[in-house]
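In the block that follows, a single chain appears as structure tokens, in the form predicted alone.
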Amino acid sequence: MLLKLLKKEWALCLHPTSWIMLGLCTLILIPNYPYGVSFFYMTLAIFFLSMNARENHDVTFSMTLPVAKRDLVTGRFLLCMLLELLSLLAAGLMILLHRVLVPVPNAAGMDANLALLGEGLILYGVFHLLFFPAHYRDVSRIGVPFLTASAAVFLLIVLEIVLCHALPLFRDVLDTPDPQYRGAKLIFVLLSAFFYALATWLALRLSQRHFQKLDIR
């Protein structure tokens, strides 16, 4: 049933800008650049997806199937996690290309590097947990609970640039070119991925009680 949800949802909700922004994962070929925003617009992508299923009444649509209320929240949850996780690898590819056609360290930031990645898990997490609980008290506001994750997301991009230049753990170690403390990024990312499954959990579950109460008229 999750599947063919996935599969509704897909067809019926993915907005064309997803594909863009997930081509914006190229901006980690550029040199100096906070690669931590390459994320963002997969959040933005998230919007899109979002106001396109608004516009289109989708739940109106979506609440007329044999299907409970809960598993609509889930099979939107499931779209967006096959996003991020296109993201996630479509950054990776960009990470090996980047020693190879800019092997220079990046003074914006964190480096194009293994812990990159564990950096976009907890942007996406901390989005999770902010935008979809709030989207879901009322599913025709988008604006207000995705400026308030969007502003969450820029502040730990701002963090994370301020902890690459102060904090030893993040200057000397994990914002190094690859395969220097390869051990270290590799446990930094799967802390990360820790707290994305924790947190999306979390945020799919209020999401559903949310849901659960709303009135669909």
Given for the second form:
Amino acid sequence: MLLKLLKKEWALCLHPTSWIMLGLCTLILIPNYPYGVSFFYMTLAIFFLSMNARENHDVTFSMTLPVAKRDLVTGRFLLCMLLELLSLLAAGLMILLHRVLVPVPNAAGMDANLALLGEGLILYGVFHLLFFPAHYRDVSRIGVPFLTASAAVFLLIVLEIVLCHALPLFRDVLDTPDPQYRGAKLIFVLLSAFFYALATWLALRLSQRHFQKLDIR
Amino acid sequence: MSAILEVKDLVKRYPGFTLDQVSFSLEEGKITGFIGRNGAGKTTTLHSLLSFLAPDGGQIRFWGQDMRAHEQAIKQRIGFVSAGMNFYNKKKLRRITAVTRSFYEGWDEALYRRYLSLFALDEDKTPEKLSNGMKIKYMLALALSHGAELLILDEPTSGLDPVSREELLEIFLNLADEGKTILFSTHITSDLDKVADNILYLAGGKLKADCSLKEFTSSYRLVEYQKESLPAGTESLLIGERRSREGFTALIRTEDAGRFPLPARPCNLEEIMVHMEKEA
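Shown: the form predicted alone; wanted: the form predicted together with the partner chain:
So here's everything in the complex, that chain up top.
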């Protein structure tokens, strides 16, 4: 059933700009750029996806399908997670290319390295927690939940830049070119993945609870 | 007869409107017409049945199963069409159907093709290129093609031309003969005069009638009169007096017809409804 829902989301809700946003992972190739911003664009893709779904009355249609109401939320989460996974894979590819094409440290925050993927996971986890539960209180409201979640994402990007200059763990270990401190960076990515999973699970549960109570008219 | 759907004390509160303890049940193979004026709560009731709305109270059981606990399995057996629905305007019908088809275990492709042909639907068109009537036909084609045992239809004949309406009513009668159950709300009460077995009449959020169409229409008679020719003491028998070109019309209860000195004739659903609403 979840696979069918994912296919439905892909076929009927996915907005074409998602591919442009995915392509913006190439920002990682720009020297001296806050690379965390490249993950923000994928959250923007989720915003467009949600807007596309709203304008096409996706919820009304989906409610007629033989699917439990709460599972419609799961379907949307699955598509968003798939997009995020694609963005992380693309970012990974850009990080490898960056080493070859732009082999200089980044003065504007985290280097293009393994730890950057961890940052992406944290940003996505926080975005899920702030965007989806607010959006599923009233699926017609997308702007305010997105603004709130985006503000948090940008604050975290600024915090990451500050930490890369101020905190030794970031400055001397995580914000270094690969393959230096690969073990520490891998642990950071794993912890970030754990946070992502936990935040997403919590966001899903809250969103389902809100959506179950929502009147769809 | 087994109950396909049992609704008990359904309550939904909005500021300024309450769907007030609505209870009814549907029998297998019957067509039930759901009537009431705009804002009476028909769509609220139908949407509550399908979990679009979260009711504030009451029980909804399909085939003896609680809707919330068995939503997925129950919806496999239901087809729902609403005239107000409008979705994926830029997607081709072919694509929407492909998605819909994948969700239903009992999808009958040959039947779907037959309805496409009957309704003259082109799958390469997008919903934005369809008239409202054609959109309803497309939704009906989807709803009728997955072997639904119960069809819940919210104004399915609105926007359809008279020929299409007649075709659709014929389909409903055939489906009922096959044992399918149909609940449909409409303002075109003449459609119900032709096909409905039972009537649910909702007014101001309360269920005013739940009976067979025959029982409902035979409960009242229509009288036409001039005010001055109305014998004294008979005014209290009149229900929902309305102006007409020739004078006035009103309902009287069938059991009062013998006591009423003027001729009274049988009436149809629309005549009953408009006079009862006037009385309310």
